[in-house]
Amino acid sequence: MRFIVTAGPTREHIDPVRFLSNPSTGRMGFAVARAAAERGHEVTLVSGPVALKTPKGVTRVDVTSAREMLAAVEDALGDAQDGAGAPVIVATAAVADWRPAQTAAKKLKKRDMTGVLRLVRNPDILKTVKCARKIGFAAETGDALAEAARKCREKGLAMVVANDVTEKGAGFGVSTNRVAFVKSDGSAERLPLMSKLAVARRIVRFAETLA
């Protein structure tokens, strides 16, 4: 099978030295890419800015912004969007929902800044790309299962991997995760605290059932 995996944060620049972003390290996405490659699948990893080594056997595409990530995913998809040979998209990336309406070409001086930053919405990658096999993530701080179920319905996903990032061992920058698999049929499977690689291997095994 072919896998397209997104990982890490995106950065939305205000000027050349300032940006909007989040604390994603990319570990979960890189673990998924590794797990898929270990199973002999063809893997394209589209990564935001992270400090991780590319897993063996994985083709990596580095991007910065949400729009660059969308373009890279669409390029990796090509014409094979549905039917035989269509890839599985596993979208672990923490994509910025908003970006500055304007990006300054030079560093803005404090004296020239008003304290008000106008934002515009970024494209929703999973909603935008036309692919029959999509797996999303929902990193939440409240009712993760309810939010995952909503995303699954609204974005036409096969599954959403939900986690509460406030739980110990399940947030950003750690090697473990505690997740639930929320599927398109409405079922939810809670997994115990596991390494991110162990979670990734479970995700890949589920993806293989979509072939």
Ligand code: CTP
The other form holds:
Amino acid sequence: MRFIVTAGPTREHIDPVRFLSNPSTGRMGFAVARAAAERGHEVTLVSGPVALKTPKGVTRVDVTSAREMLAAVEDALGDAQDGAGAPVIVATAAVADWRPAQTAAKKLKKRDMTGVLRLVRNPDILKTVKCARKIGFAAETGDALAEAARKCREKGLAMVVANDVTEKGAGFGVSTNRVAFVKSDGSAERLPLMSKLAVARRIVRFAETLA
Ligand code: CTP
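Alt. form predicted together with this ligand, vs. the form predicted alone above:
Starting with the chain above, the whole complex follows.
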């Protein structure tokens, strides 16, 4: 099978030396890419700025902003969006939902700043791409299962991997995760605390059932 995995944060530049972003390290996405490659799948990993080594056998495309990430995913998808040979998309990236309305070409001087930054919405990558086999993530700070079920419906996903990032051992910058698989049929399976690689292997096994 073909897998397209998004990973890491995006950066939305205000000027060449300032940006809006988040603390995603990319570990979960890199683990999914590794797990899929280990199972013999063809993997394209579209990553925001992270400090991780590309897993063996994985094709990596580096991007900075959400719009670049969307373009790279669409490029990797090509014409094969549905039917036999269509890839599975696993979206682990922590995509910035908003970007500055303008990006200054030169460093802004504080005397030129007003204290107000106007933002515009970024595209929702997972919702935008036309693909039958999509798996998303929902990093929440409470009520993760209900939010995951909503995202599953709204983005037309086969499954959402839900986690509460305020829980110990889950979320940003740690090597473990405690997640629940919320599927399009409404079922929810809670998994125990396990390594991100172990979670990734479970996700890949589920993706294989979508073939
Ligand atoms: N996602 C995406 N593009 C975006 C925002 C999110 O592809 N612009 C993907 C993420 O990679 C993840 C899923 O959508 O797989 C859910 O992301 P999340 O940030 O939790 O959800 P949002 O849709 O931004 O919802 P909300 O702000 O309402 O929590």
